[in-house]
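Read the single chain below, which is given as structure tokens and is the form predicted alone.
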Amino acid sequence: MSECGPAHAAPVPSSPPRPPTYRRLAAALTLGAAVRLVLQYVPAVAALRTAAQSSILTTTPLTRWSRLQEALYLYDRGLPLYDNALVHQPPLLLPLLSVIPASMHPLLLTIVDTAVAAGLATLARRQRELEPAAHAPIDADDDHAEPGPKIQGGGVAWTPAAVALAYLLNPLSILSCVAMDAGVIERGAMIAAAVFASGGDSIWASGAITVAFQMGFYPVALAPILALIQRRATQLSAFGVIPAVIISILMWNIIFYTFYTNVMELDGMAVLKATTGFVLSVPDLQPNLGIFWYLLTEVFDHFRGFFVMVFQLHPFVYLAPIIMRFGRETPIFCLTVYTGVLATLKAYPTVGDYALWLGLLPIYANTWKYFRYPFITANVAVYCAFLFPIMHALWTRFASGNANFFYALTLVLVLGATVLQADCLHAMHVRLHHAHAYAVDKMHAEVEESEEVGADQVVEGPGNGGGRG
């Protein structure tokens, strides 16, 4: 018997192998990748291809791929890139895309829509440890649970696959991805720029949301966001880290602009005017999903600039709110809500920025049994989804109806969006309040517990002398 047990045993490999949540991301990530490439490249789908890279929906003046095509023709042939009012994307995309074939391009916005996911699975697996006090228990039942990797909300255990299998096929990810946007780009820097964040690399996250700042401009407000999760990640002092992610933006942006006015030959302040002033000014009106535009198309001009001021500052508004109540303890939280303020509020909003946003809940769904408005959220997405399309027909194809039909749809997808958001802040408040009083109600329990003890010694000390006396 003792010969034979070591023939029954097990081979040793050569290699550790892989950990099945691995082999389930890889699954994710080749399931959304497939998805994306056959919707891309079959010819049956070719009408929804034309018909997605055409919407309002999933594209706007400054992410729309046929004008970075025409900012690629002018690069290729040495013609001024500025010169005119379509092209408003930065010039550091151009030399890249200049040596890919233009039959790859939709490949590469699938590779950088897939590593999206990848970011996001890495963030939910690196926040259980960044922040702990978002998973402290609440209760006798919850401090006993098995401590794992799976998030537990909406009756779904969220495994960092499945947040990231989440994004993949949300339509609206699918859609964004399909219409070419080069939106894609930007929300990569972002996601990019939180995992090396949390990685504890300052020098590359600051690059990656250097990117995104040139790409929509409004991603720069995620820099003290950034600067406190590299906190958690490293332990540092916030009043050391956040000027260094701030210096190291600067620093990324100055290398970029020498690169455009050496490398490229371009004139940096037409760059600048041509992407980020496009951006504050919003001169193009057409429509979209964010609220700018028809405000800005009725206002009095005399009013515009006003008014322009004020729209752009909106979103700035609520990031020191929202660090200085979560920021300290769930720096990701913050990085989570702040995305869906950018995606509501930005002058050129698309359903890839609402993507991305919805692509983030899934990290705190064991917040989500707090939610106080579940249903009238839920209702305004299913309301969206289908009038959407339906009121932008009837308004420009069968001239049936008019701006008021679409804009007001916006302003309910706006106050649906303000509600989810709320309902997160106001989850993620109660349970930290539930697990911080929880902590404290153990605490004293364990120290009474412990004078109890104490005092049972005391008692029994004399007496026991007493009778041996």
Second form
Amino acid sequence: MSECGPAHAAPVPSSPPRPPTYRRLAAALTLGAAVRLVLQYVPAVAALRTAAQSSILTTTPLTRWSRLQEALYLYDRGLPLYDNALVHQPPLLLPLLSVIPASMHPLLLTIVDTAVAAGLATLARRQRELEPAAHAPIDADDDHAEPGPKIQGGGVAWTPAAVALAYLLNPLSILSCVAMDAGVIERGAMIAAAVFASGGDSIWASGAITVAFQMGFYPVALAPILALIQRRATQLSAFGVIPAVIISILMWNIIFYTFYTNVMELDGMAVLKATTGFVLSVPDLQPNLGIFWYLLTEVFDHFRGFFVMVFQLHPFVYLAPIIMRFGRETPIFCLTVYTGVLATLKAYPTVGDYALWLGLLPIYANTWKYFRYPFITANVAVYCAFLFPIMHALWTRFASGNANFFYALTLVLVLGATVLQADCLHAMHVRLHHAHAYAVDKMHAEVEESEEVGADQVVEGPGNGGGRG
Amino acid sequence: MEQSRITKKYDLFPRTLGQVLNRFGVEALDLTMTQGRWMHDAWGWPVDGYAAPPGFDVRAWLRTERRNATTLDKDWVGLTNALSGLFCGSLNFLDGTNIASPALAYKDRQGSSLLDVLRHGRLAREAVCTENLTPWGKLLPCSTKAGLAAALNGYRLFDADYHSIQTLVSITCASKDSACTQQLTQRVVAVFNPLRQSNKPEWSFTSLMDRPLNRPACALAASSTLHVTIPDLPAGAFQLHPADHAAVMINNKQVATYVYLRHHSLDPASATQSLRCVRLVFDHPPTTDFSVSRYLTDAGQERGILAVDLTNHRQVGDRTAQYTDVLPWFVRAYLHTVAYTCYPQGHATPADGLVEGVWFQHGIDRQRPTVMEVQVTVPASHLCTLRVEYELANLQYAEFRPDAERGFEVGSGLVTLFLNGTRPARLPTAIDPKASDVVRIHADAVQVQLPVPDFSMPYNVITFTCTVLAFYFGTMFSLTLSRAVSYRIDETTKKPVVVKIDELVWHKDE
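Can I have the other form now, the form predicted in complex with the partner chain, not the form predicted alone?
Time for the whole complex; same chain goes first.
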């Protein structure tokens, strides 16, 4: 895509400037959707579909599509939905899915994934206005540059279309969509909540995050971050917005559960235990990308409760420092960092969670030049991408490896995620600091210049006014 | 515990068993201890049409009047513990996680009322040994001191290709509210292979059981008879000693009958030790006109497909079959994947599946097994396959058995054939008239391998995981709670020694 090339030299004179990014965005979305539809419907790649839909890297017991199919089967026949160990998704998807024919379910997931990409593009665009601190100039070249994407000393900022394309062509997100992971819908709800919040729309943001909460529980921790985004969008005070968002989420939950108990005639406690209770108590120890499963397999029963409790409290601990440090000026950066925290530390992660985190990173592409360890991160990504499926197959299909091979890779993945998070945070620190230092220098220089000009008003020379550069 | 409807007479009925049944409100009980599988394709229909599944199998019909679910659970626990004490088997492992109450199967073996609830548990892995045979023998009126049971030799019995020790209690009531009586049937079914044991094409009672038939018959027995089925061959092809015997027709077959007398042994006494048949001639293998095969497909330790092949060999006449399967909780079967396809034998195009009903109870982790019952029609000369897909669970460290790599047994499924008056050829008449319209075939037991963690690693796993988490925590907190500070470097700044050396080495000032 040409968004990284030099800007046009002269503007088009006569017609009113039509925003070009929508056309490029539409092209990016179409390309991403086409790739997914090809992989989902072409018979030649049916083996890839079958492998992805049952792989433990792309699906978990919480989100596997076969479990949703079981829930649909039970729902269509009026049988109890949660009287089993299989269904862990909330019932809100079922009325919609039972109306759409089964052959169109992959199309639905493609549409949701494309909407995620469009949401990322919207976030990227809105971030320009909401977070001026992240785009403040860091030196004089930056200051005098024309607005728009350009390769500059400060690092290139990607267009919204490029952000969308980066997510859509990320093999992790493609695999997640082809695998018919219900997490695609959960991530769609998360991004929708972020987009609504960045537009100042508190009610729909809470509604969307409630949907994501019911599907996976962890998105509820994004509530304060969404409140801060909304605060920057609407200039309200934080003390009012955070409680308002939390109360809205509670209200939406009450609405949903009333719908379940009265309209769908389910037992609310059974729904709660099967969905949120399942994620919180982690009874299913199927291997995945995370670090919970092996520890909970090996730990003695006596200590299991303690470890589960600590592991579930752990991701929430990171909210406070991230918000304290970055929440005021750059709440969308908080969202990016916290998405990474969730992908690494949640109970049942998939590659789709990492795809969402990697999809949010290009919004801050102008900080990438300050990364210290990109080589390590890239290497870890490649190692993990190749070795995870191999080690799992060695353990469960070929009986020649054992669980430790796969478990070691999960540790490597967490270490790689640590390095990438460290890079992101450090890069943002440095960029903010450089921008702040430049702003301070510029202010000092302007003060000096105005003093000089004031002092030598009658004498004007060519060398004065050179406080810059 | 009230059992006033059941007459208590313990002259023949063993008191130990009777009191256990009375105490826990059990109306009917089937307890079988089996090793091996009845090979229908080699041996035909089992004796009395009743073959037991491998392992220990307990079915109890519990009275439900004035008892709620909690009391029934307590009584079941008490019953299994008492039976495990009585029969020296690990029946106390039949707690809630591996018992089922099938809705469709065993309807012909009810208790006295339709309100009785059936609880069925199976231990597929249990081995049968003398410890089980001896207490079983003690339940007999004369125990193993007299009668035919005296000839049961544990060494030889447990060497058989198939052996099953069965204790069956059934109940009959004269009318709805009158007194009921319980009947106890104790049965040993065994399949010996004389060629393997003695390498000679003949067998005698002594060569099979290594014990002579020289004990007197039990004094309490009303009759004590030996039946030997005469093969359907010309008279010169075999010899049966003693030659003078009564011959009766049972099940369209000629059967030689020897009456075991009370006070002395088999008459004529000289031939007791040589009840033998010389020159075994192999009959053409008896076949059944319905065969069942159960197997697992799909490789790997994560998931699989359980498939059951039902073949109706009859040329004309469909069969109605019920398939009942109890899968342990770690074999998570999916109801929406239950599929039934029928192929005419020899053809590849499927006919319409003919499923009359599916009764499915999903399992809940560590609480109850999956129970699947499917009623199907198997058309004549068709091979029908019933398939269900499952996922295997990952167990916790302590839930694996010693030798975890061996895997877990998934006990055999049950096929119940409804005869509807069309009895297969060569099917023996059942002793129990209520069971005459139903034939049970137990399918093969299968074994699943669950993915096994490394059992030497608990400490290491906790240490490594927590170290990695501490690294993550430390990195994140130090980067979010610290601020970037910059300071100017110009010519007056003091450089650290390391930087000076570095510049010297790499000539950075040039």
